[in-house]
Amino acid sequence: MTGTDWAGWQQSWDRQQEWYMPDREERFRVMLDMVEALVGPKPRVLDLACGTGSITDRLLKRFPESTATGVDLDPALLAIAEGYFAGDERVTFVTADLKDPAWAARLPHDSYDAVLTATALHWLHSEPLTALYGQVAGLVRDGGVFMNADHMIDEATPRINAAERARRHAVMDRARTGGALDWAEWWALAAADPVLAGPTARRFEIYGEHADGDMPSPRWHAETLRTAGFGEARAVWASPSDTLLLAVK
C-alpha cells in the first residue's frame, strides 16, 4: 500500500458526505464541543462505526492529548482509515461487528470518556440498536457521554419531513451539476482502484449496496438512551434533517 494518497482518500470520502449533509462539520464541531465541556480535552474516545475515522481526525486536531478507538466492519473504509493514521499511536482500529454481542471485546480498553458516533446508525433497526445502546451504556464511564449525529426521523411531522427533503434533494442535485460524487461513483472509484478494489468487493459482499436500518426520532433515542443506563439524553443540535443526540452516564 505503498504509495497511495490515504489523505486524498480521507478527503475524498469528506467531500462525498459534505454533499449529503452540508453542515456535517457543524455537527462535528458542537460534538466536540460537548466533549471539552462534559469530560475535558485529554478525553479517551471510541469513534463508534468509525468509517476511515473523520470524527477521530477532527478529535485529534482538536485535543492533541487525547486518544481513539475507531472500530468498524467495513474493510474498505478501515484501509484508508488505517492508511491515513498510520504511526499516530494515539489511535487503534478494531474490525468487529456492533451486531456481535461480543463485538466489545475485541476494543483495547473497557471504558472511555466518550463514545462517538455519526451518519452510521440509521444503518440498524431498531431491535439491534437498543442492544448495541445497553453495550454502549457498559462502555462509558460515569460521567461520561455518549454522542449520536445521524438522520432521525419525527414520524409526527409529515408535511415538514415532505418540504424538508425535497429542498434538501434540489440543493444536492444542483451541487451535482457541479461535480460533486454521490455515493455510488464514490464507490465505483475505490473499486476501481488497485489498492482498496479487494476491501471494496469485500465491503459489498458484507453490506450489499445500502444497509436497511431504521431512523427511530430523537425522542425515542433519549428514552431508549435512558433505559440502557444513561442519567440524562436530549438533542444539543439539530438541522432540518439530522440531530445530535448526547447521552451523559
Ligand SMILES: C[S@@+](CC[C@H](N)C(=O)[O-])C[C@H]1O[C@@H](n2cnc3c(N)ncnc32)[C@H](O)[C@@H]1O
Given for the second form:
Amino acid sequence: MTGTDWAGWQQSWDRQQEWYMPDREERFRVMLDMVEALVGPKPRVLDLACGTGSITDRLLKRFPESTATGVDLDPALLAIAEGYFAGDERVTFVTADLKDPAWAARLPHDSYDAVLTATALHWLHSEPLTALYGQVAGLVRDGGVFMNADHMIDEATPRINAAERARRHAVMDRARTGGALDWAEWWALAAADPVLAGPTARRFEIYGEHADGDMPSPRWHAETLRTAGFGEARAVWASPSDTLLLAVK
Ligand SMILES: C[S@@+](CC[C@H](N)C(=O)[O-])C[C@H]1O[C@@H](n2cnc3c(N)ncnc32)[C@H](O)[C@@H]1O
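In place of the form predicted on its own, output the structure of the form predicted in complex with the named molecule.
Let's see the whole complex now, leading with the same chain.
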C-alpha cells in the first residue's frame, strides 16, 4: 500500500463532508470542548462509526495523551483511516456492524471515558438506535460522556424545517460552482483508485449508496439516552440543521 496519499484522501473526505456541513469543524471543536470540560484532556475515546477517523484526528491533535478506538463497517473508509494513522499506537480500528448485538465484544476495552459520533447514527432506524444507545450506556464509565452530532429533525416545526432545508441546498448549489465533490462523485474517485477500488466495491455490496435510517428530534435522543442509563442529556450546540447532543452517565 506504499505510495497512497492517505492524508490526501483524509482531506478530500473532509472537504466532501464539509460541503454538506459547512460548520462541521465547529461541531468537532465544541465536542472536544465538552470532552475536556467533563472528562479531562487525556480521555480514552470510542469513535463510533468513525469513517476515516475525523473525530480521532481532531482528538489526538488537541489532546496528544488521549487514545482512541475507531469502529466502523465500511472497508474503504477504514482503509483510509488505517493508512492515515499507521504507526500511531494511540489508535486502534475495529470492523463491526453496530446493528450486530455482539459488536461491542470486538472492542479492545469494555469501558470508555467518552463515546463520540458524528453524521452517522441517522443511518440507523430508531429501534436499532435505541438498542445501540443501551449498549453505549454500558460502555461509558460512570461520569463519562456520550456525544452525537447529527441531523436531528423536530417534526413539530415543518415550516422552519422546509425553509432551513431550502436555504441549505441553495448554499450547497453555490458551493458546487467552486468544485466541491458530492457523495457520489467522491465514491466514484475512490472506485477508480487502484488501492481503494476493492474495498469500495465491498462497501457498496454492504450498504448500496448508503443505509436507510431515521432522524428523530433532539428531544427523542435525550429521552432515549436517559432511559438507556445516562443521568443527564441535552443539546450543547445546534445549527439550523444539526444538533450536538451530550449525555453524562
Ligand atoms: C457520513 S459517515 C461519517 C463518518 C465520520 N463519523 C465523520 O464524521 O466523518 C457515516 C459512517 O457511519 C458508518 N456506519 C453506518 N452504519 C453503520 C453500522 N451499522 N455499523 C458500523 N458503521 C456504520 C458508515 O460506514 C460511515 O463510515
